[in-house]
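Given as structure tokens, the chain that follows is alone and in the form predicted alone.
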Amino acid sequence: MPSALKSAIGIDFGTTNSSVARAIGQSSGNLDVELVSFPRRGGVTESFRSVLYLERMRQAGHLRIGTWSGPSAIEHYLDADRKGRLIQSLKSYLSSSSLTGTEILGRHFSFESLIAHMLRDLRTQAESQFGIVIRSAVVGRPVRFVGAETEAEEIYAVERLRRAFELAGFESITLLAEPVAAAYAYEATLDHDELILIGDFGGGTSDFSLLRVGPGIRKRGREPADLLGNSGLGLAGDAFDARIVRKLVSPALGAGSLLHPASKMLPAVPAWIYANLERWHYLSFLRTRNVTEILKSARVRAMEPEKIVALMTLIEEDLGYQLHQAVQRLKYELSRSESAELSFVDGSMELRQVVTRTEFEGWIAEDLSEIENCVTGLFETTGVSYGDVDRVFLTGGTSFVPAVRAIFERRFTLDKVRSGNEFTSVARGLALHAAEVS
């Protein structure tokens, strides 16, 4: 039998991070899971950043566009004197029919081909580590794709995802809802059957599933009725980051700052410029002559010109990734402490400000309400009562946020809420499912 058919590969292609896993048998008859390790400066990581970096480079006397993904994309971007284009969160646009392609550094790329480059790198690294040829996999998908408001848009997103995998060299893929995959990873730890609620919080989506899992379920064979229901919404970690930028960073860079009274107290800088700051990879779009002229004019006439200068520095030195990392650190520290400092010092840019967890939770209150309503809707639709749930398993980076965990601890009690392998549980579950169905 060809080695490609022996492999049980799971691929979690995420908005922010991706991972790949293989299920392998043990002499005891149980399954173990091996994760792909991706090289990075100073070591390896099992979490592959879902980013692309494109840069003009000269090779053998000719100009060409070099393309990198994952950890190497970040490293090339940070090392470059003249920055190319750093692209993130492509998964969030799968349902958008208005984005079929884009021009980057003078060359046209289809949307699917950009995603395919990341997927190809994931595949080749997995092949190198596992020593096998990979042409099929079980692939995670969100319950609801970001921006998909109709069934037609959901179908369109799925078709584009499949096409990207084809371009990356895959001959067949099986799609599985990401929270269901996380449930299978949790199931591997059980010695009894349970009714569980899975909450999978990614960069772009929050997804929930109610299902029955356990050794007894596997032994008798899974049935459609074991999955009681799914729900999801296009909101998660990226939205929380955007709130921090809007409430904490943008005001320090002139948002809300006014021109002198002689200019009729108009805003110094158009709001759309600050909107681009909320997605750090959009910052490079602001490095245009038009934006430069707008900011130069605003600096001269603004009541707080030093803030406009700070914004100009951020854009000119292309510090979007560094700002994003500072925001991530703040969010992480606020998950551990009642207050933390946003500390962003890079190049000639310096921003320091203390924020309390209570302030942060106020900023994301509307998002928390949407997540809670989504969970409520799932239980209303399925007719399951909260007391019937044996365990709640939370995964994904945003599951660390105390206010998110509190939603579930209030409803299900603290002792029922569990988490683990927050960044790789979906890939583990996908691989286990691949082994099961094969």
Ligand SMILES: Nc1ncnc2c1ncn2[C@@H]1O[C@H](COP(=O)(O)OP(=O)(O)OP(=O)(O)O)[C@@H](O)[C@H]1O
Contents of the next structure:
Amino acid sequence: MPSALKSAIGIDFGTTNSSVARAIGQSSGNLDVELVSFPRRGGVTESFRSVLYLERMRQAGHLRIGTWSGPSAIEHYLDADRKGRLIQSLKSYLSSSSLTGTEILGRHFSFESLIAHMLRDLRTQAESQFGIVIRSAVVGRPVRFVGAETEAEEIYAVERLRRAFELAGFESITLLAEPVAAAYAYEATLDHDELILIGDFGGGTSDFSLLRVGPGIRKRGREPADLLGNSGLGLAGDAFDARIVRKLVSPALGAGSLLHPASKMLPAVPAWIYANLERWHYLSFLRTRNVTEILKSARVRAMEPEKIVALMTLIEEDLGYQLHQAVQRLKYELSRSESAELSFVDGSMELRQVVTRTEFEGWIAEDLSEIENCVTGLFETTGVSYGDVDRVFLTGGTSFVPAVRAIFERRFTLDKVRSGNEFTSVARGLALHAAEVS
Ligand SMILES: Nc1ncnc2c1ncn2[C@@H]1O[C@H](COP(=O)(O)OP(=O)(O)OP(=O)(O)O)[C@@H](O)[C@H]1O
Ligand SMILES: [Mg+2]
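Return the structure block for the form predicted in complex with this ligand; the form predicted alone was the one displayed.
All chains and molecules follow, beginning with the one already shown.
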């Protein structure tokens, strides 16, 4: 009879997708993993989009702010006639001490409380599927948080993540590096020990671990020396999206467009507005009075006012999600085909442009070399040589990008590079670790 290990819960709170898993003991002594299925229109999904939607609503005669997360956030957002606020990539704010909170629909929210809302929904959905009360879990953390450049910023991000879990009703959480968790998920498929390199490429971060795993190691008990090293950087799928927005979308929304000659040919809209447009976590907060005033004034004096109007429509009607979807579709298609079309409609503006994979790879070339340097650095600091590695396991959504995979295919023979469970391996490994330590 399978028996649920009550406390063996793993939670992967991702920049783009989150998932929750529980380890289950089998009569054979092996462990199995069950993932939480989240309801969504027309079915269920194991990967819960890490988004929040807030909207003003009237309830029993009172005005209040309704908040939804995951698939239901997207559904409420799409159904709303007057759009509230959809927020994406909240995890990327954790390290930033200058951003402690934000005003949404006239109310102040701390970032921890926004993240906590999502975590509470993950917890309650897991509780209802598993029929248990969840107050503790093993939780993933990136090797390096997005934007964290110092040790103090890393510590700050961890504190905020812990605080968000506390607000969401957790009494104790154990943190584990996300790539190490992915390694434990891969380990469950092994019948012998291996020295492996894990690459976990998500929305916000790319993380690497070099470690020894396998049934022999589990049996003798893990030792600190089994983990040879971790490395990571706050650059992944969202950064690739930013390149697409910069190259294709921002110019159609007035980036580089000038004010009327009488105004000395200055840029119509300040560059920082486009910089915020490129980052999903900043885009959600562009709808402010200050930005509206800047754009209104730019519109009357711009040489190409229709582009400024399209930018105003995007911000005022909160079309960030549609933009995100259009960019995702292009990127996904470029992972499969040599060329694809970006198709984005914003009010009267219609943007259609074919992009080849080679062009896209040119746009992300700097990002790819930063990723490559991070991998090289891990081998240099650990003194391990590429030939010592038995297997390379790539996971996370961004590992679908052929140019990311190519970094490994150039260094290791093809038969050594594997991938799989792109959206669930971290949660699976976290649950297995929870079972191991409980
Ligand atoms: N087929 C694909 N081709 C290219 N990119 C993809 C594909 N599928 C998903 N992605 C990208 O993968 C990212 C999401 O991956 P994943 O769910 O592993 O991230 P995450 O765990 O939420 O983020 P993180 O681990 O950084 O916190 C997004 O940037 C998404 O655009
Ligand atoms: Mg991840």
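Owing to the predicted nature of the structure, the values given are computational and were not obtained by experimental measurement. Definition used throughout: the rigid core is the maximal C-alpha set that superposes within 1.5 Å between two forms. Positions refer to the first chain, counted from 1.
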property	result
Core fit, then residue 362 C-alpha moves 2 Å or more between the two forms	no
